[in-house]
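Given as structure tokens, the chain that follows is alone and in the form predicted alone.
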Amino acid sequence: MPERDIIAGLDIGTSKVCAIIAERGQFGEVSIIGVGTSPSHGLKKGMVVNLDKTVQAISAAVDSAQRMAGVPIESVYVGIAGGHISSFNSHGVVAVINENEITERDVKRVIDAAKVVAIPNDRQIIHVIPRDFTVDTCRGIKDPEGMAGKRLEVVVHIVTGAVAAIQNMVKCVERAGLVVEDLILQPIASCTSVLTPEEQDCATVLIDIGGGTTDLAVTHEGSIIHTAVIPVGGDHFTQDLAFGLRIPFAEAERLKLRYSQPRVKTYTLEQTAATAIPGEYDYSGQFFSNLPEVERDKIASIVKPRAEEVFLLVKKELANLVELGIAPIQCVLTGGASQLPEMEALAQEILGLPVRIGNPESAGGMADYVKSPIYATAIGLVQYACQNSQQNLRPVSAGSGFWADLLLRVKRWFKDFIPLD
């Protein structure tokens, strides 16, 4: 019997941990076969504030998921984001060896020329991604391999990230009992799973409205070409509601969640429908019940004016564009707070484009399970782990340099080659 391809995603956000797990078919198609979530307490903004809290959401999630699977996994394909994640695009030109056939090596060459810039000591590559080549004259070109040319030029978008941000979300991985394969930017795995191949092709924005932070990305002709992250998420919303309500936080999450239900998506922000709240607390501390009910437009008073903002952040974020010459056409939202009512439409009011809520798609096996914007980032992190080849994902460890990393492929190469039974 053949052994299963399984790969597993695991997308440590703030508000919660999700694990998925996937096998891999004979011709790369992505089946989900195992699904774990759990509270996440240790983030803040997406990054790690406490070790312990965030172990132990990761253990729970992947339990879970294990157990529905019913298979065990040993490593994982992480996303990451917050505060401090920034981009910018980069240039690279060689000449190619041989003039009559342009091969892998000097495909790698061009692009190594290209991540040849001054980074702090502080700061590292995440991801290098190639938006188009240029052989001699020839622009636009996504796969020059194989054509003749003398000098090979690339554009490439790299991300990079704060090495000790990095170094703690790699630690909780390992400390959970996993390995972590490679570290992949949550709008690039949510791109993979909720935008349509054409979509891609386009210049389109995607939104991800996480827990802590709102993620950004924009595709153009198949590729990466801007990525940001605004430190505003859902959170917000809820300690909006908690203030302006006067309630518990925890309080104020349920009802947001409740607020955001599809059975009264057909409300907009001006109508009023009763939403009742088991209790409410007074300046004092003190719980009453049975107080009167909070109407939705009181809701909706507190939840649009932190819409408006992440919006009008997402707006101010795209003047970059410019630069690159690149207007915008489409936008899709996505992520857990994108569920709240008349977020579509305020999206297109305030940035002026066609919106769509994105949910996951092209995945088999319990993809209706999981087909909600919540999942998007990890059902994401296993299909772009699916689409890369192998040769481009690393192993990541919460240690550096070289002893650190040839340790991580002597354990890979006994993995690989020695049976274990």
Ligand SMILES: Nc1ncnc2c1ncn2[C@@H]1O[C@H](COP(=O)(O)OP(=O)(O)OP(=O)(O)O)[C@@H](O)[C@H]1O
The other form holds:
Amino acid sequence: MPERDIIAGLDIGTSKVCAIIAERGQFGEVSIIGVGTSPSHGLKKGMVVNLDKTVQAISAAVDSAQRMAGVPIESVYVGIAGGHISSFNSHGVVAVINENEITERDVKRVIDAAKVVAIPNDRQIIHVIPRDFTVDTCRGIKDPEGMAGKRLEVVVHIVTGAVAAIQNMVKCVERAGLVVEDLILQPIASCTSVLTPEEQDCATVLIDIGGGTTDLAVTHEGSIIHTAVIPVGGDHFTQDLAFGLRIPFAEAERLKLRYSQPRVKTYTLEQTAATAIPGEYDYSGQFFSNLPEVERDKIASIVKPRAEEVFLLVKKELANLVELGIAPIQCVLTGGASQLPEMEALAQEILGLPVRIGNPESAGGMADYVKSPIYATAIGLVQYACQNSQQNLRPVSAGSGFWADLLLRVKRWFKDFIPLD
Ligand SMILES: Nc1ncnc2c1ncn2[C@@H]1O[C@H](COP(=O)(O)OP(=O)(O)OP(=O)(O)O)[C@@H](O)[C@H]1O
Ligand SMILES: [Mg+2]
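Having displayed the form predicted alone, please output the structure of the form predicted together with the ligand.
Following is the full complex, with the preceding chain placed first.
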């Protein structure tokens, strides 16, 4: 049986759960081989509020990704976000053990030293990302291993989350019969799939506007230097439309998506029926045919103030960069709600930066299928995991879709009858 290095990512979002299965090649290249999405009804603002609904959505997304890939998965890298996330920078310093050469052990010691900060009992560390090292007086070193020096310093970016919120997320994944390999902050994943290496080197702001949250990451010299999660997203645009036009949420969502499609000025019953929204936008596959006739301008007048609010909150968050001595020079928008009309121009006006919309870049048979801002996090999860994990070769027979299905069903059956927690 051939051995394959399979990695899976799970983006548990407020609007949809997306599972991506990828294969890592001999030289570390990542090919997407399976994609599965399912509507998500168990989260609010990026946090699990209903375990059963979240487990169902995870199972459905993973099942369809496995069927597409034809390989079973047992473990996943899970994206995490939500208003409970916070982050800060910390500094560590150690004396080098052997002055002739800095070893892996010295690097680990200095990172551990930077991690020694008081963190409340109800919070846990998700990431410790080294920004740069200083060897004696030489600053800005990315990889100090092998260098000579007496004193090693590091500045790290630490991301923490609320223990309870993290445990609920992990619980859902485990109840769906999967093992959590690691948790990855969603905007960090999106940076990996959307930003070019040049953008990661310059002070670039990535804004991922999802359904329940707007996730922010700032990169500089190839590292993440600032992250934040703002609890406002695309669902708030829909809510505003529902209130403003006095229509149900589902119809407002439908209208919002239609409004995002260029060239359609008004929405009549006939137009609604004639231009069915592509499946990619319609996670549930439902179709609403009773949209009222609404002028595009009226929708814009409701959507625009909310978009302004999002970018003003981002601007306020970016003010924190002043103390790091960094001024962002460009901005990349991604996430489902970045596709609303005029978002680029509005961000440019409020943030005063050049802005582009970022689609995730990936390879493999499914690369075109997932080239949409809604997949930025899910694709980024597997790419980040591939860059930061060891090779994990295991025998997988090609075309094992049936066995993948069977294995998952048996695992769930055991979980139902013998609860493990
Ligand atoms: N073409 C589009 N135009 C405008 N909005 C869109 C479009 N496609 C999706 N959206 C909106 O984007 C949001 C979903 O985006 P995304 O799939 O990135 O969110 P998510 O990852 O599920 O949520 P979160 O990251 O906030 O937990 C929804 O509010 C949806 O209405
Ligand atoms: Mg998201």
